[in-house]
Amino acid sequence: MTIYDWPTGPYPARVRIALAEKNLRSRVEFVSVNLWSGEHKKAEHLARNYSGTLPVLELDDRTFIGECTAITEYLDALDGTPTLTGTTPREKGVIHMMNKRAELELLDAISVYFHHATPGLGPDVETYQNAEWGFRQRDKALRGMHYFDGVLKTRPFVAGGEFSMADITVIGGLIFAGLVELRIPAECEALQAWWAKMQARPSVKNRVTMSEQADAVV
């Protein structure tokens, strides 16, 4: 299997935790596709992915899986034994509305901020920007760590008993958040407790290595 991802991109974190959660590091190929650069946005990766983003996963067949809760959902069901997308009907149901929850109220809302209130990736890519959205949504993304620190002074993880996809999610939105300097709010103890043992967890600690770090610096 290749991944084609930016080594330090919040979602890309989301794929590369989940690969790591299911042992599936060594069985990958990794191939940088350059953020900063636009690359992501030619014709090349449009071939591979029709909206542009990244990550995508290609299979041995040439079969292109884009969208990390795709990736991750086939990733999941590789071995036969899911363990981040729930077993039952009722865990399914609720890991994946939590998920959603991640992306809209959280991860997604701090990528708009960052793509129309912050220089973003930068004026060659960043070809049209709304300051006002971008602001909108950042208030929508502190909203949304609001909602999840009341999650989280309920239950361990963020579908319930166990790590699952939707975790992963969060923990996306908040490496984004540090990316942008947008800090979780001082009240929001549950989620800061939360994100500080996420933080120490290995599939998230060890998802860069030291080479791709340093290859990622712009």
Ligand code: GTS
Contents of the next structure:
Amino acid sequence: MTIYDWPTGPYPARVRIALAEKNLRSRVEFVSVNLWSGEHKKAEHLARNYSGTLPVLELDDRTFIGECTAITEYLDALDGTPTLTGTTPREKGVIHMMNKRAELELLDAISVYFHHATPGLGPDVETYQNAEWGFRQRDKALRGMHYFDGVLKTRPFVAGGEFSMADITVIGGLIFAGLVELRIPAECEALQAWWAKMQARPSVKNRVTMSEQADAVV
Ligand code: GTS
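With the form predicted alone done, generate the form predicted together with this ligand in the same format.
To see the whole picture, the full complex is given below, headed by that same chain.
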């Protein structure tokens, strides 16, 4: 399998964490697509993923799977023992709901803030920016942090008693928050405590190698 990604990116982090959680890292070759030079919007990458985003998984039969949620579902199902996306109908329903909520209320909102209300990937890539929309999404993400704080006051993980894909998506959101210097509000103590625990998790801590970190610049 091949993963096209940018090693330090928050969305790529989601798939890298899932790979590590599933012990699949050694079965994957990573190919870097340079976000900062806009390589992800060029024809070669658009042929892999119509949306022009990273990451993308390529299977050995040349099937391309984009979207972190879809890639995570694929990886989780591979060994017949899903541990990230639920097994019972109830688990699956709750995990998917919380995963989507983490995208809508946190990660995707921060991404819009980055692309619209900051220089983003630079003028060659950011061909349309709407700062007002970006700042609204930043505020939405801050509300999202309060929401997840409330959730984590009542249970150890985002979707219940076990680590799941929904935790990975909130992790992606907080990685992105760090990159754009959006701090978790001090009063969100449960979210802060959970984040400290998640950052110590090997799949999260070791998602980028030192040489990838040096090459990626950002
Ligand atoms: N919904 C997509 C998914 O879940 O895979 C979003 C993917 C996404 O936005 N990826 C970022 C991207 O391609 C990568 S990163 O910012 O996290 O590194 N951004 C580039 C762009 O121009 O939107």
